[in-house]
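Here you get one chain, nothing else, as structure tokens; it is the form predicted alone.
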Amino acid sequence: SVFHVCQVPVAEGKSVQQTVDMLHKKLEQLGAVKQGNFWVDCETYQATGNATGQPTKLLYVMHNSETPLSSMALFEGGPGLTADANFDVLMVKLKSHFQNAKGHKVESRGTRYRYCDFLVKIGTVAMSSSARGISVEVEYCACVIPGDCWNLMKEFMQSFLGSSTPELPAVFTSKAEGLYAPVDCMDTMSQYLELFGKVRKQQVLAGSGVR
């Protein structure tokens, strides 16, 4: 499969929930069928004991309902690893090295839709239980090479996202020969991490002081 994750702007004059409802309606009009719910979350940890003047290294620990027995850990700027669910217990034991940045948890929760060979997930992105934005994940199940199916994915996304349809993500263009085999869904999670980072920055611009 090839996955693409993007942020969708809230419709003018509408709330986050109203915009999500509009996207649901558009998908259902196309003939997409609901297939349960999904969630993705991200906890931020700060490395402790850094040398004076050194920037604090951040570690992001992420979970995805599609892979419930796994935890994904990504350092800011790479690298990343996939571990079992006990990784969260390990992080508690490593609290003298990595401090949980309270109030920095971001999550996306929402509905899964199936349309032909596409799986679509429309999520509400929340921080501190407050809705901050909208995520859309589109998975094309019939191909593993982005260059071979991106135009088809883009055309499908235009059918319900309109002018909000994104361009080819950097995670695809950086792949050698375009081969893409997300065995551990790390590429998908790095796209969510980028989206969550944008949501955090928007909070800073809004003057809330949240990183």
Second form
Amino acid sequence: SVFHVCQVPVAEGKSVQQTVDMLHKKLEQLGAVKQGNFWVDCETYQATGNATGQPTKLLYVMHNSETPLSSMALFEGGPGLTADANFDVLMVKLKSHFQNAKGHKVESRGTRYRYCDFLVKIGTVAMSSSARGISVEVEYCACVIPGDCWNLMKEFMQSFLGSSTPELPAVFTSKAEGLYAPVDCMDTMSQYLELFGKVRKQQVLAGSGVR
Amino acid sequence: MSGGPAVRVSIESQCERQVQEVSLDGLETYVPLLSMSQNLAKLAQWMDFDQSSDSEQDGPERESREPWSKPEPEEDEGAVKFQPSLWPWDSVRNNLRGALTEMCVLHDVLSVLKEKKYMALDPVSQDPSTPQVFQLISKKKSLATAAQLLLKGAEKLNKSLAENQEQRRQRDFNSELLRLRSQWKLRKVGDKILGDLSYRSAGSLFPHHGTFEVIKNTDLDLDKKVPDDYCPLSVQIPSDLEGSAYIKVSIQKQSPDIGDLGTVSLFRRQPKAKPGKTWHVKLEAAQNVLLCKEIFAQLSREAVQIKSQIPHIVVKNQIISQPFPGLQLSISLCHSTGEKRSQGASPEKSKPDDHLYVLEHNLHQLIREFHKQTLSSVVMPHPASAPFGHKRLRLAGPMAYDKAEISSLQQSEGLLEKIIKQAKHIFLRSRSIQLQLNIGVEQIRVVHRDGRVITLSHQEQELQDFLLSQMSQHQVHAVQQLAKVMGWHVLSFSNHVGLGPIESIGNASAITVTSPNGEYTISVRNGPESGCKVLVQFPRSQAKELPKSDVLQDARWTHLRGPYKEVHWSRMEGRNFVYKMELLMAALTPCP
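Having looked at the form predicted alone, could you now put up the form predicted in complex with the partner chain?
After this comes the whole thing, all chains and molecules, with the earlier chain placed first.
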């Protein structure tokens, strides 16, 4: 499947929850069927022992409910690692090298909708239990190469996202084979990481709309 | 000689005299020379007459004669050589004279004694023999020494005997321990010997520790009689595994009151509580209890987790589920500790054949299968950090498997589902067995379920015909039972129909059943020769060829059943008659 993650801005004058409900309604009108819940979370670890002058390297450990037995670890823009769920325990043991920045945990929770071959996951991005934004993940299950199905996905997204349909994510274009390399779960996670980064930088702006 | 001057030679005689004194004027005074007798006396003084051997050997008579004769020859000797001087011989003479005197006295005494008139000899009393007291004491002492030796020896023997017995006791314990070790896993922790009676080494994942302790039972007084069931080794099992247990699976038709569940102990068997059970029996019973607990825990976990159409009720030690409507399957864990008996009887006096031993056995087999799977090459060996499960699942993390892939690897059916399926099968099967064949020497006796007894002769054709006719009847009976199970109503049933073509073997039987909502009807006519004929009646609304009638104008009349249609039974899907019929019935029962 090809995953595409994008951020939907909160509608004017509405709270995060209301925007999410609006999206749900749109999908249901489209004919999608609710199929359970999902969550994606990201924890930040700071690498200690860096030479002074260099910015501290941040390691992100992410989990996805779609791959419940895995943990993904990646550096921003750098290499990534897919591992067993025991990786979290390993991180605890590496406390001396990587310190957990507890306040920086970001997670996105929401419902899954299935529409034929598409899986749409609409999640509320929350940082320390305050909703900061909305993430929409669209998965096209029938294909693994983005180049083949990007147009279809874009069209599908346009149908319920309207104007906020995003462009092709950088992840797909930055690969050596370009758009025609099969998709990895790392790509999904990088997309989420980007989104979470944006949300973190947004800070209080979206938080004021929480009610 | 002449010729030279004369040399004066002075001759001096040897100085025979000793100088006594030299006076002041140089005059020497010589000691006067001894005369010859004086010289002799001097020499005689030097002689020791006592030492001469000749004089000793002579008896006392000689002695008595000798004394006065002795000085004479000596005097004579002195007279021959020198002038004897009696002065050096004085002592000798005195000694001799003394000896003489004494001899004379002795002689006199002896002669007086001889007369026995004035003197008599009296023997001196001997020392008496030692008195009896001393004899006793000496005997006692010697006996005491002997006794001491014997006692020492006896003590040594006693000690060695006691050691032997102690060793035997120890050896008994050790040999028992060896036997125990050959059958159970033991390990030593500190000074305690612990064992493991759980199935963990066989692949179980049940979290019970299952540790038992081996106790030495050698505080036995060997003087008293050893009890018959004495064993130097005893085991102490964990308190929650005491007693015995079994899983009871039963099918009941009526459902008991919900309030009664879990309050009654369903233990039927009276355990023969022997106080001195050997370790073997104890350990096996405890292991059985543990296995039953595991089975029940697994079943209840599945009953709660797995979402099925029919909810399962889990109450304390019972799981109740309804595989078919109106039919109730209850699985309960019956555990009784040795002390108390079954508390009261359960309200429904379940018959012994209600207790499905086959399913219990199957439960045991299934859990053991599960254990074996944990140890299979697909699972073992496994890295210490990986959880138990299929080997491929270990890749799920690194390969980022999604839920669909994960569920395809995991086991789909749980213990409970399997057991329910088996129960269903048993139920259906038990409803289908109708005949019992007793094959004798001359005849075959067939006992029918409804009590009829038919005797057949040796001709195999008879049996064949009989079985054929029974088969056709059986199929119709099966339809009847199936109808009951599926909720269909039996409208008519006949074992021997009088209509239709005549069968050469037996009679045809027929049944008509109608669906729960009354819309469809299935009619079956089954004969041994003519085979099976199935007709279905549809409601009028579904029949196309019915003309619209002027009389029946109301729409509701279309819900009544109308014409019949035959089913191509041979083209029907299903392995056998019952499956086909079940499928037909299911197809004709519309979804709500």
